[in-house]
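One chain comes next, on its own, written as structure tokens: the form predicted on its own.
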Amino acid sequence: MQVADFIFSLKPYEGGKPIDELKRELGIEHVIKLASNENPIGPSEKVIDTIKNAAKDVSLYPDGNAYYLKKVLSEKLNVDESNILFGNGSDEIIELLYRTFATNPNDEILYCFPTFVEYKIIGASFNKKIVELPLKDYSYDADALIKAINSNTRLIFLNIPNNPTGTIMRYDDVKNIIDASGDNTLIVIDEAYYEYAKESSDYPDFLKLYKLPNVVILRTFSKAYALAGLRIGYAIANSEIIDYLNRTRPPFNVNIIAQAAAMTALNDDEHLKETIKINELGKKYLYSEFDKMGIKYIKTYANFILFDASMDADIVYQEMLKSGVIIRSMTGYGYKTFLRVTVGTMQENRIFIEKLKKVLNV
């Protein structure tokens, strides 16, 4: 069968083993994840029988149009429901974007790199070339984006904040990058861990900037909202960006499971603020450990920490997993000695730092 040359460099993307077959591998009883920051309490009670009374429906094909949750959602953003899209997750809305802006053959896409990885996964599937800049001080530089913008530069994702450094982008740097681009270019923030990074005083509103002709603003149910697992996301943009990019959404892109579990969940104020309190619990408790052990750490607006093991950090990854404990080495994203620990509950804290202890020797 016949495939585009460039389709031979693409690599599937590989998600890890199963945790049941992890404990069969490695003999061992109990293994807790904190490698994908997920919400480590889950969805609540609400949510979980919202879940079984639509399973029942499952028959049916999923309101397209999503109707009742784009209400939901609307009147909790207080933005007009033609402003809004959802998504099979933000990764489709990446998609979406790619296939409906980035469509001739010398467009390029900007950001700064180590940085959410689909951004680049998704845009060599669509053979665009990708502009990859250094982090400034774990974080996106904005005035070498600035620099980099030309008349082909199409899609600039800024990841605020920014997996797997945790940081931030001040607005008016934001702001500035939106100037000095072009019409045809597109400025997508993505805020996946908005409801994490918004307890923050200094926290921009970078919702304020979805009228703007050139910006869209991505956000999820799948971390905060304890999601992920159903697969939901949307944006955020002005009428005629959502109205092109509803042109090449498939049209039953959410299923019905997800989207009443996404509007029960919007509506669970309470089960939200325990998960943030929570991970601000757990934040601390891992920044305090870490300084104890002589660690350096970038502080986060999310829920996970990025910090530096001074030794190989895919030795680290693997010894924690004998321990039973899964958490992310970084050396893919070109910091050697780094790993990204999930916030867990409070006893996966406790266990996580008793385990890297062992495995640091300290």
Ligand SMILES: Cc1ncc(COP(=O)(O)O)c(C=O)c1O
The other form holds:
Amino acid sequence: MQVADFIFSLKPYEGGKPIDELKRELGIEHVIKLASNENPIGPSEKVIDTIKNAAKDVSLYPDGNAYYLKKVLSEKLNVDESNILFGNGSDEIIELLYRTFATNPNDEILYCFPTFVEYKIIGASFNKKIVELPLKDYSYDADALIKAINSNTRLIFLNIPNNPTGTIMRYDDVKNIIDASGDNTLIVIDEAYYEYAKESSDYPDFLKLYKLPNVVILRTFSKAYALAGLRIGYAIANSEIIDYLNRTRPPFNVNIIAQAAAMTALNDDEHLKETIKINELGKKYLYSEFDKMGIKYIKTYANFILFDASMDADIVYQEMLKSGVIIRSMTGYGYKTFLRVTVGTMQENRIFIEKLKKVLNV
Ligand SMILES: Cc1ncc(COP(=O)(O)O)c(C=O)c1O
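Having seen the form predicted on its own, could you give me the form predicted together with the named molecule?
Expanding to the full complex; the earlier chain stays at the top.
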């Protein structure tokens, strides 16, 4: 079978190693995964009950318009239902953005790197020209982005907080990028870690930009809401953009269990509070242990921390794997001595530090 050159040269996305795979490979019983920024305490009992209840309905197609969930979310966010679109994870919405808005052969995509690699992977699968600028001090560089905008720039991805650095952008910088963009350049503000970031008093309110004609905000239920396995995320934008996205969206893209679980999770403030509390405690603990070990790290607004092991990160990754701890090496992002660890439960954080000390010999 022949495929186009740009398809041939694609590489599949490499996620964090699954726990069961490592257990099988090493024949060990206890493995912890701090590699994919998942919620370490899982979903609440209420959500699990909802999932069990929804199971009896799986012979039916889901509601393609997610009527009830949209109602709950629109009340929660105080935005109209016509400003919301759900996706099979925010990953799918990124793909829909390409499919809907980057349809000309000359269209260019712009962002700073290292950032979430799906912008690149999906862009490559649409054979788009990707313009990647370096981060500045581990953060998106607004001035450089503004200089790089041209009439072919179709999508600009701003990942706030940025995965893998955990840094944010200032409101004025984002606004300046929007103002410097023409009507046909869409600015995508990917807030996958919003629920964690908003705990910081200096985190800007980017939601108030959603009505602008060329802005989309992405959020997800995969992180703080603990539903990564069910695949559900959402976009908030002006109704014209949402309308176009609905035209290219597969009709039943969000399954019946995900819709039900997301609705319960949205109403479960207590579980979200607990999740945030565990993350804040974990961050403090990891910062203080890194400080004691003399390890440089980047202060995070999310549920992961980028740190510098001061040695080949792939070796650290492999050695940590052997001790049953899965984290992420950042060599593929050009950070040869950096790794990213997801903040876990206190017990997981302690095990991670104990094993890291052994591997780094400190
Ligand atoms: C910045 C960012 N955006 C989007 C996603 C994808 O989230 P989802 O599970 O909703 O597809 C992730 C997942 O890691 C992410 O880090």
